[in-house]
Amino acid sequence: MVFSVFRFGDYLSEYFVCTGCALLCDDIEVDVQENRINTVNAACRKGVARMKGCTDPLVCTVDGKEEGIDKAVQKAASILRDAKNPLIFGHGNSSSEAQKLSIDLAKMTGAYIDDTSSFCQGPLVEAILQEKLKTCTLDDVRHRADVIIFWGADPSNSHPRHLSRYSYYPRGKERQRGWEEDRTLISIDIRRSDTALLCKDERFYRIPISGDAEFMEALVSSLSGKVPKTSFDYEKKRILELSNVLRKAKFGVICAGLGLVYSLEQLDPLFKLMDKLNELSDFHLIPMVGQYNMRGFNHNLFEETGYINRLKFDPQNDEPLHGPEYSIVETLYNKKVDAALIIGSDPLSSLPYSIAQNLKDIPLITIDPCQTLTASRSTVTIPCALGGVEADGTAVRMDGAEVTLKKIIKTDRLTDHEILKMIMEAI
């Protein structure tokens, strides 16, 4: 990746990415004086937050008292150390370096590895990854597709940079006319989203809660030439109308959100909707992934073991155990865990509280850059520098091609990566 660099004054400026979401946007401009970030052009108002860093500081301590990072990282050490049944989990806004040292520490501790992924969009990231969805990139989007499905997802919130960087209003190189001639857009949700409203009543389809699976099924009837039919009434002409757009398509994205993922309790529907679509046209999907390097994680953890999280690894065997009942929820949810190391997430305030209160029993380590919930009930917290503002390093958007961070202020603290190995050389 190449990063232009111009000078005004005593300004630094440069073309940066953005870590406030898993679009990783390449094209940010940061004026920066005396180490400080002034200013953020280009980004949206998750990613300026995100680059004008926390606004409260995570501060290394151990056992509630301010300590120096060598003591709390010897007692995150005994804690893992003396722990039967370790958990490690979050990665999703860490580095791919720090994520790799994560799955080793996994293996050295035998401890449980997870991250957010195992209940939202996990099920997507690995079909793609075990080929059974077909999947294109941003770019190919951009440049390509001239109808593109928001489905359970509202990008004008989740991802504000999306309709504009990528998917709808950039004119591509296939897609010159952009939005006003070259692109539909089409949203399915439960609710009349900021997205739906974009696309007016004519291509905006509100399906019932839960009702994804059966309207996938009608899409298929009424792509194969049959009469669409639904439990709840759909008007057949809409249902055809859309199955004539979906047909007509040179190149389709299905840009799948957790509306989409929670709906859905097998992924089968949506296989059989795909293959129907390849048969006529040419559809991919891509996740909606939310946290910078969550799908970096599902891609190292592959990698390394042909799974994208939900494990527990035993030292006395080179096969890790996989399966639903080894991700957090379930560990928690069954008190398996007696300690946990939680890096670059929040499980006690993403969590439900009946399964996330079980944290507050167990001694936690929090390694974050900011305060978050789980740090202040946690055992040790380390502080660490933030992806793509204080440190650098890789990541996997949410396209799933490979992104290089680069520093753009310095600072004291250590990243993720290097605290995770002073944590495992401790141990």
The other form holds:
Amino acid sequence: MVFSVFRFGDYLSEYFVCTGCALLCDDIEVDVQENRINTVNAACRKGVARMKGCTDPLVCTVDGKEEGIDKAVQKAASILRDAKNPLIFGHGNSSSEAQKLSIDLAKMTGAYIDDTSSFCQGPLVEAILQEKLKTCTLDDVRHRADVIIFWGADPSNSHPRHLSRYSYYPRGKERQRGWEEDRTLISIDIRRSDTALLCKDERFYRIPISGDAEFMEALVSSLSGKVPKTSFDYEKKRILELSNVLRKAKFGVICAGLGLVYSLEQLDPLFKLMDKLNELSDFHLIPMVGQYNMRGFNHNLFEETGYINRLKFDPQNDEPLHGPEYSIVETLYNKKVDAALIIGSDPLSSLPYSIAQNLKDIPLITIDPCQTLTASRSTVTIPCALGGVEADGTAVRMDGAEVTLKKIIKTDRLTDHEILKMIMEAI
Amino acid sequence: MGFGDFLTLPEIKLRVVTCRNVFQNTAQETSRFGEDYERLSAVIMLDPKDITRLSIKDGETVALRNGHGKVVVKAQRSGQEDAHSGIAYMLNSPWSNALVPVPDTGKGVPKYKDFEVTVQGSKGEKVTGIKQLF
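Next, report the structure of the form predicted together with its partner chain; the form predicted on its own has already been given.
Full assembly next; the chain just shown is listed first.
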């Protein structure tokens, strides 16, 4: 079966969605032979690797021994049933359908529930959902943005098609002359990243580690007609030049990366900068979300509870408990959880070892398409179909747009939400 | 054995910032346990001045340690970076996470992008394998 076929005068094509990152590129063509993805066209190298699948798929196991799905589900159910303080974590690489069931499962078991946004882009997504930050879609950026700031972000490495599909190179409806004349690319970062290289010296602003808040305040001063000052003596002329570019923007966007998020103790300096920019111009912010459906989890939990992450459900009480003390980092730090279900994530890889090691001492259940470090330490491992390749579903792009995932190849493996449904039924 | 082998290599303190790399991300998609992922992840990118201060050569192994852990990774001279003596870069990976601190502020956010390590040359020592990390 070959999906994309070019013929003169008769162009046949079917496009699929790449789940390699939260850009969810929906222009992917694939060549499938004997139910295997042979070629992936249009995706970046990371996307190609994601869609072709890993070389070490997860095997269904209980206590390290290969078992059938029914036994694994029964064991997972008994672990969650017996736990007093279970944790359900992950969701960044899970379909929205699975995420909603995960929330139901957390309610059923009185579990802590959290996702990776808890220690990365969560504050920005929360501010956007609470309408404290003005945002826009990636399509708005493609068609309208003339000033694009990557702040603490390096999409050339984290989201390789961001610049070519949306933010810099494409000709948009109001940006027909493209990057050469119609767009100004700016990088504000502590290091000259691959993206910063594209901005050349003129539009790359290198700031010191944790200097983001002060640089924002200096920009606000400059935009207010005052002399910008920083404790690190940043060249005033350059800040004034930058504020002039921002002031004149017709449609500006700040693509906020982890460098910005981790640098700010709280978001007030960013709110002030965005308010000032919107007094003078039209500025938006999009968080550079990494995993393909992290934002989907935030939306789904927000819709259900009014919070985007860091919750504990209490079976005796309708109102969930919320706060940093219910985050995965604090619950592991304080050894509060006695079992964990990990879905679509690998916390043993992504969390500091000093707290991740506490996962090793409790019964773990991992649901994932691939072998992970967390899976290698799990009591129960259940392989699931790869979203967007072996399973249909929906996901939410980094800008909040909902995207439908279409299955490309058949698999015997169950989808993530089918597995969760079985566990819930067994409980 | 030369006279130099009896000398202790200097150790220096550096601030580490983690970042991303598309080649390493690609290797992770293929296999977290693969050679490519280890080769691309178990690396610290140093300013040429810091390489000199450590009395090591580009590509030699170095031991990184702080109050949270110890790993052996390869030292690599930064590419297009501006001078950044005193600051080193690591790719976000289990190797950097072995050293990332969790502050006791109760905010639920580790210090991924700013932590201190002591670095010392460890020529001949093997890079810490991913399974040894846990």
